[in-house]
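One chain comes next, on its own, written as C-alpha cells: the form predicted on its own.
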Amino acid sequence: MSRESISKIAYKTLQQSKSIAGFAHKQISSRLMNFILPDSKLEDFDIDKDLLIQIQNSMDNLREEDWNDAEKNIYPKKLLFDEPWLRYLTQYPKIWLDMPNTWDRRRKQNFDDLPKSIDKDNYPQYYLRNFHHQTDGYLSDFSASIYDLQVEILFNGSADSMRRRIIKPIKEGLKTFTNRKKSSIKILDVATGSGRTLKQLRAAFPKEKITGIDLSDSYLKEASRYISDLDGDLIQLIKGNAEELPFENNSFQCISCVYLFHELPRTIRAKVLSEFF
C-alpha cells in the first residue's frame, strides 16, 4: 500500500471518528438533559432515516473533495490533520458544565440572556441575542473559548472541511492578479470569529496580506491568541461591523466570509453584500 493510500485512510478515519464523536455527544447530551429537564418538543422529535443517509453521503462527498483539493496542492495536506486536541480537551468540560444553562434557555425560548456588563449601544440589535442558545451570544470570553469545539460538534466534525471550501474559489479568483507580487495581494476575512478560518487562509496563502474583522472584542482576543504563532506575516485583526466596513473601496483583492450570513436578518444580508462590491 502506498504512502498516499495510507494517508488518505488516516484522514478519512480521523474525519469519521470526529463525526461519530459529534453525533454521540449530541445523542447522549440530549437524552441526559431531557431526563433532567424534560422537554416535550424533544420527546416527539424523530429524525427521518433517509435524511440521515443523505447527510452522511453529503459529508462523505465533502471529505472526498477536501482530500482531492489537498492532493492538487490547493492547500497544504497538513491542514487535513490539523486538530487542536489539547485546546478541545480543555474546552469540552466547559461545554458539559454549561449545558444546563443552554438547555434551560432553549426550553424557555430566552434569546436575550446576555452579560450585564456589555454596552448594548455598541452593537446592532440583531447581534444582541443568544445565537443557537449559546451562553452570552458572541459577547464574552467564555463564549469565545468554547466556540470552535461547539461548531465541530454541531457539524459532526466537518467544520474545518467546510471552511476550506472557500480556498479553491479564492485561488481561482486571485489568478486575475498574477501580474502582482503575492505580498501585495490583500485578503479580508469578514466575521473572522475565533481565528480558525484565518489559520486555514494563512496556510494556503503564506505570502499574501491577511486581515480579519469581527464585531466581538472577546472573539478577536481569542483569534489573536490562536494565530499568534503562525508562520508568515502578522495577520491584522480589526474590530468592525460588516455593514460598514472601515476600508476604502478596492482595498482588498479578495473578501472571504464563513458562517455569517445565516445569522443575519435578510435586509442586513443585502447591506453586508453591498459592502463587498
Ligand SMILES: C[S@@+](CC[C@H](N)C(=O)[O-])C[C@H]1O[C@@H](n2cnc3c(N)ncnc32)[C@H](O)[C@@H]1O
Given for the second form:
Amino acid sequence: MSRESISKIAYKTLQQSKSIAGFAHKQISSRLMNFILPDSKLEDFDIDKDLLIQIQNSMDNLREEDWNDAEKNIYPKKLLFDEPWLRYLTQYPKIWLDMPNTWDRRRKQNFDDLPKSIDKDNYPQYYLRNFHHQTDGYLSDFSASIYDLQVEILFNGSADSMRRRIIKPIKEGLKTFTNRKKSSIKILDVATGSGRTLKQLRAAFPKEKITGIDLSDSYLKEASRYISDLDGDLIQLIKGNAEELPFENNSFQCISCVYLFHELPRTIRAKVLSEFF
Ligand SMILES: C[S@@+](CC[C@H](N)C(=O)[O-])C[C@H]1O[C@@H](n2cnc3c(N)ncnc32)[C@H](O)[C@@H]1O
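The form predicted in complex with the named molecule, contrasted with the form predicted on its own above:
Everything in the complex follows now, all chains and molecules, and the chain you saw is the first one.
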C-alpha cells in the first residue's frame, strides 16, 4: 500500500473517530441530563432516516474535499492532522463541570445569563445572550477557554474541515492580484473568535498580511495566545464590530468570515455584508 493511501486512511480514521466521539459525548450528556433533570428534556422528534443518510453523505463528501484540496496543495496536508490534543484535554473536564449550568439555562430558557461585570452599553443587543446556552456568551475568559472543543463537539469533529472550505475560493479570488507581491496582499478575518480560522489561513497564506477582528476581548486574548507561535508575519488582532469595520474602504483584498452569520439577526446580516463591499 502506498504512503499516500496510508495517510488518507489515517486522515479518514481520525475524522471518523472525532465524529464518533462528538456523537458519543452528546448522547451521554443528553441522557444524563434527561435522567437528572427530566423537565429539561426537549420534545422527542423523529429524524427522517433519509435526512440522516444525507448528513452522513455530506460529511463524507466534506472529508473527501478536504483531503483533495490538501492533495492539490491548496493548503498543507499537515493541517489535516493538526489537533490541539493537549488543549482539548484541559478543556474537556471544564465542559463537564460547566454542564449543570448549561442544563439549568436550557431548562429555564434563560438566554441572557451574562457576567455582571460587563458593560452592556459596549455591545449590540443581539450579542448579549448565551448562544447555544453556553456560559457567559462570548463575554468571559472561561467561555473563550472552552470554545474550540465545544464547537468541535457541536460539529462532530468537522469544525476545521468546514473552516478550510474558505481557502480554495480565497486562492481563486486572489489570482486577480498575481501582479502584486504576496506580502502586500491583506486578508481580514471577521468575527475571528479564538483563532482556529486564523491558523488555517496562515498555513495557506504564509506571506500575506492577515488581520483578525472580533467584538470579544476574551476571545481575542485566547486567539492571541493560540496564534503567537505560528510561523510567518505576526497576525494582527483588533477589537471591533463587524457592523462598522474600522478600516478605510478597499483596505483588504479579501475578507473571510466563518460561523458568524447564523448568529446575527436578519437586518444586522445585511449591515455586516454591506461593510464587506
Ligand atoms: C461562532 S463564533 C465564530 C468564531 C470563528 N470565526 C471560528 O471559526 O470559530 C462567532 C464569533 O463572532 C463574534 N461576533 C459576533 N458578533 C460580532 C460582531 N458584530 N462584530 C464582531 N464580532 C462578532 C463573537 O465574538 C464570536 O467570536
